[in-house]
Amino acid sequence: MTDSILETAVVVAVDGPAGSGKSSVSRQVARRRGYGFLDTGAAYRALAWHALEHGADTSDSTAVLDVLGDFDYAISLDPDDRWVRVGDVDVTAAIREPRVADAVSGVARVPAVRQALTALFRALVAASDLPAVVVEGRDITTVVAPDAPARILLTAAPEVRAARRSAELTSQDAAAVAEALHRRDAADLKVVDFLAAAPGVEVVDSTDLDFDQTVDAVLAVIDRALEASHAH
């Protein structure tokens, strides 16, 4: 497996904190351009689900590494037909359960897990036969696809991110959502800095943008970046 995935599909790398809209925006960008869409967070959620199914303590790195050995993961790259499987089990809905969300950070902080899943993401893109794949997550622009021609950090003010997330989760009040968002950011920041743009990464701040404007802003960054890469 080569270190660079640019020899296969073009990668559009999108990073951002929870509630920044990176999943929904990335999916719509992929739809608009006929690209594939890879939600990398789903793999960490699926591994957390897999660990919980095995009764593993996700705060124990050794236990997490034990279940990584038989983690048979598959995900759709079609933005209009999303599914996630572990072995023969469709876990598309199960990985969104609160118990899984609570276990994700424990799984994601294990360096060997991050290395294994980074290799998995690169392999998924390489095998895709797509012209391009929008890959979104937490360390995509710096670790998974640092050579991607288009690298974007999608962000928004914390209160805006909390409001958007609470609008998605109608069963929870805004204060609880804001607190959960803050906890998630704090836990994930111990693993990877996703709030600061690395050199060469363009920031799209969606605080004052609606969904369609954010999609247009990301598409504009992609067009400029691809034009520049073709010029070289």
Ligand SMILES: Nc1ncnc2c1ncn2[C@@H]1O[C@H](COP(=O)(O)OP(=O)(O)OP(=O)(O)O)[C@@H](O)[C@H]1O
Given for the second form:
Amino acid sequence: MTDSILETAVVVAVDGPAGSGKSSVSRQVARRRGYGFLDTGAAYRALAWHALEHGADTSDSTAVLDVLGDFDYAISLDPDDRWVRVGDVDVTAAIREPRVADAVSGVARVPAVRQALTALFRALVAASDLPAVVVEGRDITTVVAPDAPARILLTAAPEVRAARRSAELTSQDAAAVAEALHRRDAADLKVVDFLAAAPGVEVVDSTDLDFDQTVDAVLAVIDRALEASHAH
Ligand SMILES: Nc1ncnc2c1ncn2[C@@H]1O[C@H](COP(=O)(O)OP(=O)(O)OP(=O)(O)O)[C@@H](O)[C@H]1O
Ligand SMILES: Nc1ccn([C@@H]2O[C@H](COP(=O)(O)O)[C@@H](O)[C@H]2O)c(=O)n1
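Instead of the form predicted alone shown above, give the structure for the form predicted in complex with this ligand, please.
Up next: the whole complex, starting with the chain shown before.
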């Protein structure tokens, strides 16, 4: 396996906290440029779903590692055809359920899980015949693709992120949605710092931007970064 995914496809790396718009904005950016799109959180969620299906305790690292052994994962990199599978099961919708969101940080804090999924993400990009892939998550700019030519931290104020997520989940209590989002961020921050931009990472703060303005801001960063990398 290659250490650098940059040998095969240009990577646009996007990190940020929950509800910052990483997946919706990255998907739209990929569509606009004809790139692939890889939602890395989907793999952590799918592994949490897989662990729950096996009745595993997701706060127990050993139990999580046991189920990692037969984790048969597949995901679409096509921004217009979204699917996630574990074995023969389409888990695209199931991995968004609150029970999975509540369990996922336990799975994501296990170092061997992070190593295995990082290798999986690099392999997925390497196996694609796409010119470029927008890869979004928490540690893409720092661990998965630290040498990507375009690296972005997408942020928004905590209350704005909670309000956007709550607008999406209208059947759930707004305060409970906000609480779950902040609890997940707090747990995830013990493992990866996705609130501070690493050196060379450009921040896009969407607090006062609408969706289209955010997409345009991210595209502007990408165009500038790719132009600079071609000049070298
Ligand atoms: N700039 C914006 N203005 C308004 N709404 C936005 C903006 N960016 C994203 N959204 C909306 O905010 C919600 C959360 O976005 P999204 O699911 O892409 O976030 P995320 O960072 O991938 O979250 P998570 O990490 O929890 O999966 C979506 O409903 C999305 O359409
Ligand atoms: N690079 C990543 C991506 C995600 N995680 C963990 O997965 C959870 C779900 O991610 P979403 O982007 O779908 O919200 C997230 O809460 C993290 O626990 C990660 O660790 N690294």
